[in-house]
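Just one chain follows, in the form predicted on its own, and it is written as structure tokens.
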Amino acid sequence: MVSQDATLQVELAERAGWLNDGAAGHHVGESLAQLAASGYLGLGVPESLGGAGGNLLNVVQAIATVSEQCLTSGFVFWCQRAFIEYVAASDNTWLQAELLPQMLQAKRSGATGLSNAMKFLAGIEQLRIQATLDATTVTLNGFLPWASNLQPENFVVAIAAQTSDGRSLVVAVPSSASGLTRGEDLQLLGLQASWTSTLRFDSVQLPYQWIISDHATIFLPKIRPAFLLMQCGLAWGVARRSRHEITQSLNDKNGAALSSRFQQNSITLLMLESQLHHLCSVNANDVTLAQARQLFELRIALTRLAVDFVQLELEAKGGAAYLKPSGTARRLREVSFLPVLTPSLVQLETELHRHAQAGNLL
């Protein structure tokens, strides 16, 4: 059961500035705990696995709703829910029984260290983690320069690794694993409290029960649509919030200069929302080449629209919105993250171009 408690929205909004700036005494664990209590983390997860049921659109809408108030909270919501998606989609019943309940209740944070894997899937770079398999264990070595939702000493990160014979795996790695080192939090322009850091794997040895999939090249394409569509919820939420703020700020003095752009952006948002609803209804196993292109294009268009909406919000509100404590100033720092969120807009557009030349996408 999902609670639509307005108190949650108010508290997310109150926390937004502190989390974006990384203020002492505040962390995203508070938001994750509230999202778990509200039932948001279980949306789209079958009830048979302890979830709340529903579909992918329900998840994307929830991420958008949270992101309207606080993109830092929306982002770690996406991280946690993406990790949950990996485990739910796995054939590993041990992880589903032992780890999934902890993730749904936010007892641990779930980090998606698959940015490198998505680039690998697109042919952009090689996997950064190397795996060695013996009869009972997998040993991991390598370095990830970026992963988020890494609650200190209480996280599990999903990573992709490659063996010497060319196989690729997806593995869940707990923070307690010997040989795993988390760096200090990276200094970010915004979303500072998102528990974003580096990870070093120095002969991290785990039993096979921590393997999410031993065929990453099959598993990753299966979860990529949900991965990208849930990311769309981040931009969707920011765009909706900024659109509301502009509506409150248009008047006789600025309307003549801004109304045309505002109306065009609003029409574009309606069109993209329609596409989002449609793509969320497509079975991940039945995604056509055309739909894959539409998904990439949707993620690009929604992100660019969110950036443009926030810029327009600044113009509509004027100089007062440029003061650092303002919500607009916070959204300017928040939204600047979305174009570089992996897969970045440059990576998506590069892949679209590359595969257009080859006549395929997946």
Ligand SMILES: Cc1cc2nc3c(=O)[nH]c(=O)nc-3n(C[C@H](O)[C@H](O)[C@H](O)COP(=O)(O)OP(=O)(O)OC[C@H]3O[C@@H](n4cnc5c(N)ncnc54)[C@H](O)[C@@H]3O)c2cc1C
Second form
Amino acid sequence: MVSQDATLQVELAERAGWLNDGAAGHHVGESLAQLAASGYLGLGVPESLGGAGGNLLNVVQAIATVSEQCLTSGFVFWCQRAFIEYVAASDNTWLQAELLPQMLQAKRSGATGLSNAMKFLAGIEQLRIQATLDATTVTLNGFLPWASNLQPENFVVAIAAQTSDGRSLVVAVPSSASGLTRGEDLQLLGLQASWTSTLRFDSVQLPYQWIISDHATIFLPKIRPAFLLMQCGLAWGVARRSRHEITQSLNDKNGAALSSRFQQNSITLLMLESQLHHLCSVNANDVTLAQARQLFELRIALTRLAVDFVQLELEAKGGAAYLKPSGTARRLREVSFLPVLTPSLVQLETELHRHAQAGNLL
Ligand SMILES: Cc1cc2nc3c(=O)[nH]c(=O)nc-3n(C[C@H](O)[C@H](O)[C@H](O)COP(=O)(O)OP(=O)(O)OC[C@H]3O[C@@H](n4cnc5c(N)ncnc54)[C@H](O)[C@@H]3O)c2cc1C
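Form predicted on its own done, so how does the form predicted in complex with the ligand look?
The next block holds the full complex; its first chain is the one shown before.
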């Protein structure tokens, strides 16, 4: 296992630059297949559902380990694992039997088009997809401007949709569904190979068995802590890698200028790691308002720390790190995604502010 892990790390590191740039001949399917083969995708999924068992902290650690080498791979890992989480948390046994084995083995990619749903939950925007129900099917219409891990012609995406009677559903939509159109890959600053595009739903009709939950407003808050904690793995991995890079670069010449900020960041990292361990141990059905607030603050602080660490890494290494092929240059582009990953830092901070003003604990 150890040597297998070491091989995985080396190969992830090797392809990180190509995936960030979207170089021809390389795609994230290679990373997903390796993550499946090494058992990473099944972590935290009950063995009764075909997973490897373990807990949420194991998943977050695995996402961090991958992100240390390659954030594009870490991000699609998060997408795939978040999709698995929705199906595992659903009481739809048909979806669990049909989809989970394929997703755990990365035979299909799993996308989460739930930015819109998370914003809906926070009262920021309306659901962008409308659902019409008849006796046996649900019909979907609408447009999503973003979704990642959309392997061309071989994905399933989780979306939230509004019914005309005011209910909201979470639905798994396979790429083969008639009326579903995936756009071209969007041109991104980094993470170019993340299979990120738009989705148009034009009278997409599916049998009820594709519904993950028919009460999105109950289901989404239940999975939100795991959704956010797994996202923390992305920033944690980048921060850890950058910290390591800085330790290799601090010397007699730059130490006086940089040591104090480096030490402060390192202390912050230790503190946030301890909070992460603690929050991963909280039962998802039992999250108090105070813990929800801590979780938001942790996501914000870890993201800001990762951004600051990479900036410090640039300063420690100097001009050579600004050359395009350098790992630092790649990390600068990778890390700039994390503040806008939904829920964005602006959104989290706005929610904290709103609740503080209303006198809530959150
Ligand atoms: C590489 C990449 C991959 C992505 N992959 C996915 C994916 O797989 N699935 C998915 O669903 N989405 C995905 N997204 C979408 C992403 O998460 C969005 O960037 C996010 O939803 C922010 O929304 P926006 O861009 O519409 O920001 P805007 O709405 O333009 O807002 C700008 C900023 O203000 C915040 N904001 C806006 N309105 C409010 C408000 N009322 N209160 C508080 N804050 C507010 C926003 O969050 C944002 O930070 C991806 C984006 C990128 C760049």
